[in-house]
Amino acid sequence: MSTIITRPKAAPAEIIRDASMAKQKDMLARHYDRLCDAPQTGEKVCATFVPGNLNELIMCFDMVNNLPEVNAIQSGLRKQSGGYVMESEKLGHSEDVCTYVKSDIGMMAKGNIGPNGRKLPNPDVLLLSYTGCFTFMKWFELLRQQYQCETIMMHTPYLGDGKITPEMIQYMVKQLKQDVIPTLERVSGVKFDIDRLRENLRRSAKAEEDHIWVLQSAQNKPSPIDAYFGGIYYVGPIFGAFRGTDDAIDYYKFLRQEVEERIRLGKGPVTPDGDMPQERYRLVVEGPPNYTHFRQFWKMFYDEGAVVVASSYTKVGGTYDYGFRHDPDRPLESLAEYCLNVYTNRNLPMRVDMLVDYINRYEADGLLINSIKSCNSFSAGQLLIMREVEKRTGKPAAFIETDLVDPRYFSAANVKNRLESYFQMIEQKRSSSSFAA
């Protein structure tokens, strides 16, 4: 007779959060409860996307903002997206389709349960401000088939020539006046008030000032923030359902005070395991992170003393660090300029310019590209970007591969090996530079 010895499972390691993360978690919980309460309260629901998110306009119609991308991210962080992706593939969606889409479709097929454990309501209207990602249009076509609701496709001209023209702005303002606003009025039953929009934009601009101050604080040494892993928390309210609200103003004021204190104390970023003890490498990162193994992925960086001082991903919802602010004196034109300016709407030379600027301005050791298997709006052209940035900065670049919310495409061993090789490249570059000097 054999004896079976059972050992208690080790408790999961506690995740260290700074106060701003706890504050944002509470904000998000309240938002999801409001969203799920909509069928009872009578509020209408508008589903939209992060890039080109017209939250200030949506609020003018007393509508609740639902963001399918954010739902997919939340599913990934909670390790539920893998099952949703596979469910979507059973329904006939290809392995090559964006896994945000498949996570969303799979979640609907499984009852559409949100991160708060409650059923998400059907949208009353789908609002797409198309910004450089063709997949968004197909995604909303699928949602329209599912929900049979009103759909607004607002076209944002792609910056193929690298500049915004008056004609582009006029074209978008015309769409706002003739299609977007009348449809939102009809669905919501609320008359559009441009003064209300101006007030929302004024609040946005105030929050945007503190938001960009926080991201640019990474120019300090050591950097008090991680602008990639920590950055996804910092951009959450401004990119989602809170821009244009007093909550966003309060959050970014609070966050700025928190970061100012870290600078005063000479501290590095907060990680899930506490304060990062030493800054050895300063990186610029291109591409979204992986969410299904987010903590493990981040740990590979901070264990090596690598901090991300700037990233392109934290600009998908707005390139505020290049001067854009929502302008209440030009409300509709400002909404158009916002959509035109998001990162995914920029051509490859503009993206290269931005990454080169980040490496120089933040005194980074090099560029790291996380190529996302199912995200063409980011991954297309990334090898060209990598070679051009190396050529123009003289700093080493490296390439790793994961996916957004599909756990099958995260190989911890491969990522770790490539990162370790990259850090060795940086050390060799430093040694050769010291020898030459």
Contents of the next structure:
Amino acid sequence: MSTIITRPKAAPAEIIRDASMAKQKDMLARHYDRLCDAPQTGEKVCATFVPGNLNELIMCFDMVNNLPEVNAIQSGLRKQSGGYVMESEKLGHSEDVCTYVKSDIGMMAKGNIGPNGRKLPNPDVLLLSYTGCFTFMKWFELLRQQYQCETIMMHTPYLGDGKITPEMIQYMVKQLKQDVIPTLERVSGVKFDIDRLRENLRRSAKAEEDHIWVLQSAQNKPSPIDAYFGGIYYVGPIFGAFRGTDDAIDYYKFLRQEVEERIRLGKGPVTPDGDMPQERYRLVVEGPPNYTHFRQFWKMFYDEGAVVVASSYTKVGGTYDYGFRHDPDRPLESLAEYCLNVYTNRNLPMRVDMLVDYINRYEADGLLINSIKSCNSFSAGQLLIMREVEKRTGKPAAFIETDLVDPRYFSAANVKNRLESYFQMIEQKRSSSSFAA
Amino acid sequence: MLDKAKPTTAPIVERCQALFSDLTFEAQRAWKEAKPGRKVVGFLPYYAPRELVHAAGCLPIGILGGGDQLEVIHGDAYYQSYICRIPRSTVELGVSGRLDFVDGMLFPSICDVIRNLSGMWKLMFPQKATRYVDLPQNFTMDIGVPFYAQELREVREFLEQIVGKPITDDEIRNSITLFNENRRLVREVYKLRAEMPWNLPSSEVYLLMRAGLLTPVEEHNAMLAEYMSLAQQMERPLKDNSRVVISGAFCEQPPLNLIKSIELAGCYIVDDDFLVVNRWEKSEVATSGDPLENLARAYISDSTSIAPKYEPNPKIKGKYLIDSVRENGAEGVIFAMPSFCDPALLDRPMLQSALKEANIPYIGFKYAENTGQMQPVREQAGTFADSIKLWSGQ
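The structure above corresponds to the form predicted on its own; please give the structure of the form predicted together with the partner chain next.
Up next: the whole complex, starting with the chain shown before.
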């Protein structure tokens, strides 16, 4: 005879958010409402990708952007992506390919309901910013087949030799002038005004200053932010629909003040369970996070006092560490440089240099790679990156594997075991260093 | 024993098989050593401007992984389990010293894995010249052509540094002429195979094509002509096979046994996308005027369609496959795709819907270059062949 044990229902723990997170949540809700209202308001919808997105330009045509990866992330956070991925596989998409794509296609098949519970509108144009990820190209070919709308190819050359050349800029500006702008004019019915673009870029640069200041505040000890889990919130507006808006300027100004206050008070990052009491490990993380178990994943870090002081994922929608800002005096060239600078558009040696720089500059204890099954753009080569960074910094590195939005590839026990071993490794390294000293 | 009176392709096929099986690249090493100063440049799938490599006086060789005969010991340590096989066996070739005679490597923009491998190569073999070749994805003529012509100028400079001398326009024009001839002959072999697949089995044609990526073009041209002349005279039995097109195998190559298994299961392969570099441009590349501009123009306006290339016109997505079926008298398509191959696997649903609309039957399976178990392949291909025979036309 079996006994059924009924567990007492505990009230779910309240998630602690700082004010900037609440502000962003409100911004995002307004954006999704605007998007869903588009069929009624007559606003045209431009679907585009986060890396290399041209939000300042899209805004010049009074269009509202829709970012399929962000929709997939939202589905992941809301525990819906697993069903969408399987729906997509039922439709014939391979189990081997990117789960962002499959979550997006599965969501479409299930009625295209957005995170606000309302139907997302069909795009009027697909702006394929082909930057740093091969899958993007096929993804928009698939969406084009579904939506039967215009598709613009904006090909960003890869920094295979580790540098941006004048010819690359010329190529991209030419695409902007001959393909992107005329098509957006035609679809929107709005004439392009370069002064309007300059104004948007000016606003972007302003927000970018505060944004990068916030990310670089992690050089403080203790770090007032978590630059990976928290960083995902901090990049939201600048990577998404808000770059070039006053909203973004206000948000980053507000966020900066919040972080300044945390520094003044000597506080560590805010986590879903409140302020992190003690910073024990400072890590640099390479690769995207897992979204289906985001909070559980984060908890594995903050429970151990591990804070991420720099991450490569927060540079996938633009790299601002090395001085790049959108420049209103060189509007089209600046858009081109922005796309070229995206983290995954950098070759492996550049990525290694950047991670080594982060470890040194942020005085990190080591590198952790979260390798994502879905994302070859990030993942292919990460084991070599790990070796190279270890070799150059002398700091320990570790490797875990999860997926973006496919819950089948998140093995909590496995990840936790590896993290615990990694933290022990850091301790050992510290004690052997102090012994040697 | 061979009957010397009867024409046979066997000696050519044997030579090709030897080239194919040699994972230490003895023939290419011998070519290099035969004259002082000779250089060898490797390239990965699916395409590289071989004309420039040849014009520099170098031997272009296709690096297509290690197949099913290479034991990958070190390569697996560089890749997660969910990444395809070709980069790990390519790394194995590199770290085991099998490519130590190769002076330069070209990595085309086929996918993120090969793209990142270009950076890995720079880190792992800093003494070797390595270049990522960014192929155009914007096919508007006056945007894509100047971009690719510039890329070719940079590849030319890269090669000039390897050989230590300038490459002249005339040298490139001469190489274009030779490769035009090579592509013409390759197309002829393909045409002949579609006409008499019983006399030109795909397992042989495949080896013949692989040889073209391992020998000087002049030699390969002679080999192709001789093979065709002999194959036409052979009297192999005609079987009641179904005629199929293979799609999706443009990068990591299937094991030779997989091709043989498909044939043994009752299929004549009448078209495929193995080794597309050897027929990339669909017609002759112009030989007068700026040679780099001519190569760029041919790439943009007259090259083969495969998954790694963007298709700007949604109305013709997948049309190339339907055309191939019709032009070659095929009765169905087999999607044979490497596991974890993003371009092929992401493209497949779109190609399938185009085939469905055209009422062309298809099946699909995945493979790795070292797949050993052929029974499932034989069963699937055999069932497909039977179903075509039983149900087509109904």
